[in-house]
Structures are given as structure tokens and as C-alpha cells.
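Next up: a single chain in C-alpha cells, the form predicted on its own.
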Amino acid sequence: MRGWLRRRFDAAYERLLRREISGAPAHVAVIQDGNRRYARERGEDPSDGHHAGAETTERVLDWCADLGVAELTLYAFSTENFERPREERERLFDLLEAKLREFADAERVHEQGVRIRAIGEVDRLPERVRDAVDYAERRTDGYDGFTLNVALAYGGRAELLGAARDVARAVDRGALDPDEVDVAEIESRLHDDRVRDVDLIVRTGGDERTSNFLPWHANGNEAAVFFCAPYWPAFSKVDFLRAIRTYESREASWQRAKAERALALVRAFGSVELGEARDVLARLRESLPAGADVDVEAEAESESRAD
């Protein structure tokens, strides 16, 4: 009876959340934490937790397709994971190999045009995992319906350090002028193909930290962050919708801040003609929340009359 009531409540809450959400972030990055703790609390082997987490990953792919998310990055294996016991590492490598090949052959992946690619120091992984990465990337190369990034042997600091060293070598051999080093130049040296700026980071398992994950693409874009208690295998669609709602709330807050800056700019015009103020507002209008442009223009007229 209790399980039935819980399912009814979750279904109702999911419908409510869907009504509150008007869109979706383009790029969601997920730190899939809690697989081992999930297994430990059930008296199971850590590999059982990883297998349960892989099932959650498949569901999340469906949720992304349903909501219109264009890119998903999964923190599958960090550089710190190399320090885990050898037996656990080997089982995790087995799972990664199997899932990469399974995804690459899945009908829905090809029907939906999902492109799979790995980011990170893939050359540090066992040959069988590297072969699976190559297979998945070749099988889905050219698709543009959805992008699934699998972060393997990944560390954010190592990623940035590698790009910095690459730039330094290019400058040293005269192939790059220091004045030419800009955002685009750095990004071109982070990955072979462009990774979208991250709009939302989700971390499961209760910890409130982003663990060196995509610092250039997430911190640089001031991504929204959603921390939640459920372990990754127990992560539900309701949790995912709550994360999306957090992203939208943060976006609305940013839009309000932009509107306030626009008002401050209008006030700063002082004796400047209203026509000039309107020219500036026209350039700002696209970044203002709905309705804010009307208030700003009224403010401009008020300031002009006062002058």
C-alpha cells in the first residue's frame, strides 16, 4: 500500500514539475555519485551498484530526449578512480566496455542520431576500453541529433594544464603569437570537437562539490548546480525535473539582474536624449525577461522628462 501511494505521489509531483518547466538547458553534465554506497547499504558488491547506475544512465538519456536537452556529459571515470582497488577497477572497465558497445549498437541511438564521444585521457585506459571507445565513436560519427559525452580518465585541472602546455609549445616554436591566444584558441586545444558550455551540473549522492568537473565549460559559463541526496542508481525523473527547475529559476534570476543593469544604464544617461537611450535599449532587449523592456522604456521616458 505504501509503495502504491508513493508511486501515485511521484506521478502527481512529476506532472506538477512538468507544468512549471518551460524549457530545458542545452547541456547538462552529471556527476554520478553514490553507486558504491548504494550497493554497500544493500549488502551487495560495488559492481552491482555500478550496474544499477548504468540503468539510471539509460533512463536519463530518455529524459533528455523527452525534454529537449541537446548534450549530456557523464562523469563515468575520473583520474582519481585509478586509485581504487584493482579488482573494482577491472570490473568497472568491463562495464564501461560493455555499455559503450551496447550503446553504439542500440537502435534508439541510431534512430535519434545520438553521437557518442569520449573526453579525457583515454590513452590511460586499458586497451579493451579504448577499443570500445573507438567503436562507439566510429559507429555514431556524423550524427547531430544529440551528443553524449562520456568523461573517461577525466580531470578538469589536467585538461586545462594540457591546453596551457599545448599553447606554450606552439608559442615557443613560433607557430602562435601570444596576442592570438584567446578563448577560441584555448577551446580548440581542450577537445578535438567543440563541447558546449555547460548550463547545469547535477550531482547525486549528497556531496555538494563539483569535483574538478568541466571547469572551463561550467565555471566559465557560471552554470547552475543541483545537488541531491539520492544515490545515482536511485535518481528519479522527479529529481531530474527538480534539477531543470533549479536551472530555470537561476536563469530567471540572471534575467532580472540584466533588467536591473539596463535600468541603471538608462538612469545614467541623465541629459542624453530619449532616442539615444532607446537605441541602447534595443540592443539590450533580447537579454531582458518578458515585460521588462516595457518597464525600462517607461523609466527612460521618466528620466528624460525629469531632465
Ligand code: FPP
Given for the second form:
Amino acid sequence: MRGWLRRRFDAAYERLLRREISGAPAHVAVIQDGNRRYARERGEDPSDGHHAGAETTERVLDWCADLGVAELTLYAFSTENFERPREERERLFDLLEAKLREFADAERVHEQGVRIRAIGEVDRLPERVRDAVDYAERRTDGYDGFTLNVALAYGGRAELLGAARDVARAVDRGALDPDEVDVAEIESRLHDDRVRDVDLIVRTGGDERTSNFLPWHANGNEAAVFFCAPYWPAFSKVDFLRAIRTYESREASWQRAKAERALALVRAFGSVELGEARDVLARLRESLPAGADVDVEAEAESESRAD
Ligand code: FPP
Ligand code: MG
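Moving on from the form predicted on its own, kindly provide the form predicted together with the named molecule as a structure.
Time for the whole complex; same chain goes first.
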């Protein structure tokens, strides 16, 4: 499509998507994939792809603010990425260092109260990146307008293994009863216990896998997953809005399924449980997103008349 036509099409599609979206997921996590393929197709170096990707990252921060997303987690460097060629790795570390410092100094970060924090095995990173992490975390400490988590030297299994080992050590020294190991005990031993559950994972670049990313926070919460073909540097606002729409419709059908299960309970247990079930249904109805409404009161009424 010619450039101007494409822009007009995107603008119209963006307006349409905005009308269809009624809210935003609280926590979006992004697998920014496809930087090197983007560069390769242009005859450029892998590092050029990562630089172009970092520009997309900045745009996504604006889109999150615009839509009311409260927390964003970026998969910036995985434990697997340590295996990349030395030259690419070092240039990626240079970029991450520069971007962390740039974000920490950016006016809008201070205006919007963006808190930056790193999650991962940060002590495996070179000193210059660790210093930049420290700088960004200190400069934004105490902000609560928006949270930006940068996953660095991050691997989901390693995070869970770390927590499991920590629990085992606490049990071993008699500080913890194995029967008392619960969700909160594990969460307190993850990289950062303030990271909230993930609502939506977005992956660019066409691969349909979640690559060891936030298994505790995403799977426990049954996060929606949106895969799309564009490489990360080419990821557009339309793609982002489509991801949010996918989250909303998945959420709506999930809430509807929950309400329907509750209705099935009313039917199964009849009058004995009806009062309680009706309360549950009324609460569920309040939490239903637009478009997911089922007439729970009418359903419960007809059930009670049938008693
Ligand atoms: C994956 O694409 C991308 C990365 C490993 C690096 C992501 C980092 C950035 C975009 C910098 C963002 C900066 C901050 C501060 C978060 P790939 O290299 O796997 O590309 P490919 O799939 O085409 O091989
Ligand atoms: Mg890749």
C-alpha cells in the first residue's frame, strides 16, 4: 500500500479499535522479538535492529499511558541471550545501559511518576549495566504513577528455582513449616514481590511461544496471549490496540463462562443454595466488562420462581 494510503487506513483502523476498547489491562508484558530479522531484511547489522526496537519501546510507553495501562514488563535480555555472539551481546548491553539512563532522566518519566525496576539475575550483567539499573531504580524510587519492569538476565524457570531453593533453605533451618508454604511464601521469594499478575502477554515477530517469560505471574493469572507477525521495530499502535481488544474479548468470554458456571450451580443446588448463589451472580455481574453481560438477575429470578 502507498505510504499516505497506509497512514490513512491505519488512522481510521485506530479510531475504530479505540471505539471498541472500553478499558485496559493493568499489566502488559511484552516479548519484543524480531529485531535482527528486521535489520537483516534491510541489509543492516543486528544492533541496528535493537536500536530500532528501542524506539518502538519508547512509543509503547506512550501508548500505555494513553490507554491507562498501569504496569509494563519488557523482555529486554533473557538468560538465553547470554549465548549470543559476543559483539552483538556487548552492543546490546551498551544500548540497554544508554536507554536505562535516558529513561531515568526523561522529563516525562518524572512528570508521569514512572517507577523503573529491573527483574532478573542482575548480578550476571556487566558492571556498566548494573550501574545503570541502580541509577534508574534510585532516580525513580517512590514513584507510583506507572511501573516499568525491565526483565534483564531473566528466565522464568530460574526465577522459580531460586524461590524453591530459598524455601528449602528456610525449611532446613527450621524457619518455615513445609505445610505453610503457600502462594505468598513463593511470591515473597521471586525477583521482586511487587510485580503484579500479568493480564496480557504480547509477542511480536511471528513465533507463537512464551519463551520462559513470567510463568508465575502470567500462568497463575491465565493471562491472555497475543501473537503478531510484525517485527518489534515495526510494531504499530494498531497492533497494540488489537492486542488490547483480544485481551478484552478473552476477558469478557471468561467472565461470561464464570457467570454461566455460577448459574449452573444455582440449577444444580436449587433453593438451598439459591440466596448465596444469587449474591455471587450479582457480584459477577458488576465485574463483567461491557458486552459480556448476561442477565444474571433475571436468570436467578426465574430459578427462584421455579422452586
Ligand atoms: C529480540 O529480537 C530482542 C532482544 C533480544 C533485545 C530487546 C531489547 C530492546 C528492544 C531494547 C529495549 C530497551 C530497553 C531499555 C527495554 P531478536 O534479537 O531475537 O531478533 P530475531 O528474532 O529477529 O532474531
Ligand atoms: Mg528472536
